[in-house]
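Below you'll find only one chain, the form predicted alone, shown as structure tokens.
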Amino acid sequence: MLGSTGKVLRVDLTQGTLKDEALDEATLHKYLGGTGLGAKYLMEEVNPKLDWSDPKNILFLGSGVLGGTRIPGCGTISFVTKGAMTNGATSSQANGNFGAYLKWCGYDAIIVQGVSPTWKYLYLHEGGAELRDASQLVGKGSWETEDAIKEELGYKERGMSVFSIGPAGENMVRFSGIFGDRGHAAAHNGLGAVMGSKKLKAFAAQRAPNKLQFADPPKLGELAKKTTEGAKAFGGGGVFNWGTSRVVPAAEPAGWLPVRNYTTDVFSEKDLFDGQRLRSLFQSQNYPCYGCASHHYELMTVTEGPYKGFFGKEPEYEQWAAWGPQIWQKDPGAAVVLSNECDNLGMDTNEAGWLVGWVMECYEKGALKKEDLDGLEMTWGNVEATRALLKKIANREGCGDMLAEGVKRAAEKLGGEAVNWAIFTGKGNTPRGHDHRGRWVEMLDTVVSDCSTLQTQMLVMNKDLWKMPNPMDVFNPDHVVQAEANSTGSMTVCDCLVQCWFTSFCDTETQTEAINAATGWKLSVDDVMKVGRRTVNLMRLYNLKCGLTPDKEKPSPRYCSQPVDGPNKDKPIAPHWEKMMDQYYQLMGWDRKTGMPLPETLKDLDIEDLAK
């Protein structure tokens, strides 16, 4: 099959068996791979009434029809499972190399089920796959695990891709993730907890020879260059040249930088966190993903301050935000340390940032005292206390056990006014590291998302194609709802292919050309757009079967509170919320009372049989 291996590896950890299964072309044609394919398996195989930690839950990871091609960003991998934070559907993507190496090892996807009696890791290579003993890896962080597996198997740095869980995943911290290729993360909705519940420590894939066959390799080469040129031009090339490292100083004056747990929108030290400044101040080196020419991903050494000499991954914007302004911490070097500490322990930096910021506010206001926190003084910006707390959470030690449940459950357990200080959604999924009171589209998206994280991104290459308001008023409720509903599926297409959004910027037209060049199919742009929307609605169906109701699709009181200062203090979203939800459900073709996609919606997407 062109563009595909035609095989899925099924791993039964209970039985200790590995089996190849055929993947037919019709299924790939309908779902493209990645998140779409994973959502299909989740719907068909996992009883929605089961708990996320049940051995019968599956952990799916897959590439898509562009995986292993020359198209930039197609080393990305998508994970799908029933997640620990919402106990519903989740998908999360990690960039790096694994998606390409997986296909070169002969598989489009892996499905893991059951639970192993002892810790194992899965090793993929040119000759097949095998489960290996991982007892020596227990307790190690993601970087240590990657180093240890490569040393054991005799691979150099780029000769293997390793994704693993840290101590947090081993201890089933609800917001633990899966990390690899030096800090790339699939971190949302407790993927690491699911993997830990199965006693699977890591996935390791050899960089085997690329034997994939494509319909039109020269055309793929042309489209690879076109994609790179598009990324260079998008937004003036800011992301291509600097990744997300320059976002902090831009976000603060626009009012969407999270500062001190949403208690202010002013962070006068914002320019200290400018990536252009820090890449010249700290020792920085590019560490690109497979097939990518951008300077998005860097490794760096801190060169000044109390953490001088620390080496790790350059934080993404959300990590700068979490370990800088969100916890009122003003040393960029310390933010590098905390970011890498969180990754190495194996936790989602977004949830960890909301959690630590909430703890600090509780400590300041007396809802949590020193004795409640095992003697830690959780004052604003206390770096060493934060490091100690993160380790306690990852190991479920002392106060860390309650906090390991995430900010929503911890706040509800503590009770009182503390619940009103926590940032979360009614479903339990985690907002990204922004102050969404200044980004209404993203707040709406986070609350209604059926993948547990960012599901739609209004920054698409062709706004007319996705019927985006243009120009758009980001504080106009009608514009916000139209942008969210009309562009739904655009980012999901990337997650099905699987392609990094920062290389494609949802350029659906170029993606369609690339799909056809890889496979020999003759899909239209409308066909591809429908795959994205089909996947969104499929995950919606699964979540409804898990017990989702429309009343859970709401932000917490602090999350949708009115800013007290900054540029958006006179722009509250709460008065518009219910009307926005009414309009959104209507545009999506969903029943307002039940949340269920209407029969005509399901028929149009060819998934009406799965609604039964």
Second form
Amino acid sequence: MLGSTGKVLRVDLTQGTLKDEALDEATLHKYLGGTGLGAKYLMEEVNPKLDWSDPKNILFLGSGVLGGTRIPGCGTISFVTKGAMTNGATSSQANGNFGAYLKWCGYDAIIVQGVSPTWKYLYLHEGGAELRDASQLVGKGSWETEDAIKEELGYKERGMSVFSIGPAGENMVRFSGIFGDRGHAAAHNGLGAVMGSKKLKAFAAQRAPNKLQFADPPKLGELAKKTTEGAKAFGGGGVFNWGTSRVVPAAEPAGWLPVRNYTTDVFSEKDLFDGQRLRSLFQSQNYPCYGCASHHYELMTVTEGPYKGFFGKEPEYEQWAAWGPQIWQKDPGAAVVLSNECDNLGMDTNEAGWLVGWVMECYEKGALKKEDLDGLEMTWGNVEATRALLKKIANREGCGDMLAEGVKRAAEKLGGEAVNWAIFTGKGNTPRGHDHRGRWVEMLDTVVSDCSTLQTQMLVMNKDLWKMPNPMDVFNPDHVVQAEANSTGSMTVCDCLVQCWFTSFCDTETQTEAINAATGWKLSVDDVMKVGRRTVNLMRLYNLKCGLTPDKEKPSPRYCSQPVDGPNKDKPIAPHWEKMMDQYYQLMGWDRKTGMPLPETLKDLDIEDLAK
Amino acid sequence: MAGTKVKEQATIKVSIEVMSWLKEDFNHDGWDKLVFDQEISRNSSIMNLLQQLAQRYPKFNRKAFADAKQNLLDYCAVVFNGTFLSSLKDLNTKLKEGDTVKLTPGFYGG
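Condition change, the form predicted alone to the form predicted in complex with the partner chain:
All chains and molecules follow, beginning with the one already shown.
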């Protein structure tokens, strides 16, 4: 099959068996791969009544029909499972190389089921796959694991892609993720905990020769160049040139930066966190993903301050935000340390940031005392106490055991006023590291999301195509709802193709051309948009069966509170919420009471059979 | 002099601050602050100010105004006297002496 290996690897950890399964063209045509394909397997194979940690849960990881092509951003990988935070459908992506290497090793996707009696890792190579003993890797962080596997198997740095869980995943910390290729993360909804529950430590894929066949390679080459040029120009070129490293000073003036657990929107030290400053002040080197020419991803050595000499990855914006303003911490070098340690322990930075900020607020207000925190003084910005706390959480040690459940469950357990200080959603989806009180579309998207994270992109390449209000008032409730509903699935298309958004910017037209050049199909742009919406609705059907009903689609009181200062202090979302939800359901073609997609919605998306 | 009406100045000054990578479009290659005063005719609006800046900075002009399909506020968020302006019609607000305008790159995604 052009553009595909035509194979999925089925790994049964209970039996210790590996089996090739055929992937037919009709299925790929309908789902494109990645998140769409994973959602189909989840729906068909995992009983929604089961707990996420049940051995019968599957962990799917897959590339898409563009995986391994020269189109930038197509080394990304998508994971799908029943996740630990929501106990519902999950889709989370990591950039890097694994998606391309997976296909070069002969598979479009892997489905892992069962539980291994002892720790294992999966090794994919030219001509096959094998489960190997991982007992020597237990307790290691993701960078150490990557080094150890490459050394054991004799691969150089770029000769292999490794994604693994850290101690947090091993200990089934509810917000643990899967990390690889030097710090890329698939972090949402407790993927790491699912992997840990199966006693699977890592996936390792050789950079095997590319034997994939594509329908029109010259056209793909032309579209690769077009995609790069689009990425260079889009949004003023900020992401192409700087990744997300310059977002902190850009976000603060607009009230988009999470500061001190949403108790203020003012962070005067924002310019200290400017990536242009830090890439010259600290040592920095580009470490690009497969097929990408942007300067998004860098490795970094801290060169001054108390953490001088620390080496790791340059934090992404959300890590700068979590380990800087969110916990009221003002040393960028310390933020580099906390970002990398959180990754290496194997935890989602976003959830960890909300959690630590909440602990600090509780400590300040007396709801948590030193003796509740094993002697840690969790004052605002206390770096060493935060480092110690993260280790306790990853190992579920002492007070870390309760906190390992995430901020929603920890706050509900502590009770009292402290629940009102925690940032979470009713479903359990974790917001990314922004102050969404200034970004209403993203709050709505986060709260209703059925993949546990973004399923919409406001900033699509062609606003007319996705019927976005233009010009849009981002604080007009009608505009917000229309933008969210009309563009639902735009991000999911990227996640089905498993293409990094920073290269595609939801350029659905170019993506459609690329799909056709890779496969020889004749999909229309509308067909491709429909794949995104089909996948969103499929995960919604699954989540409803899991009990994630409309009453849970609410932001926590702090998450939707009115900012007390900053540029958005007079713009509360809460008074508009219920009306926005009514309108959103109507536009989505969903029943307002049950949340179910209406029969005509299911028919339009050709998933009536899966709704039964 | 008592009883004499002071003649109004024909122009006013407003303070502009440009943030992060948007500074590159104002010919500023550095992470340090970019703050300057801009003189503009009295009774001008914020939109008039942006258009005046566009004449002075061709790169800003190209990105902010050349693409009719693009919403100016997607590319460049405007914070006026400490308040985020979310609608194009807000840009019709008239300026007065001493107003502050912060321009920061628009972005979404998280």
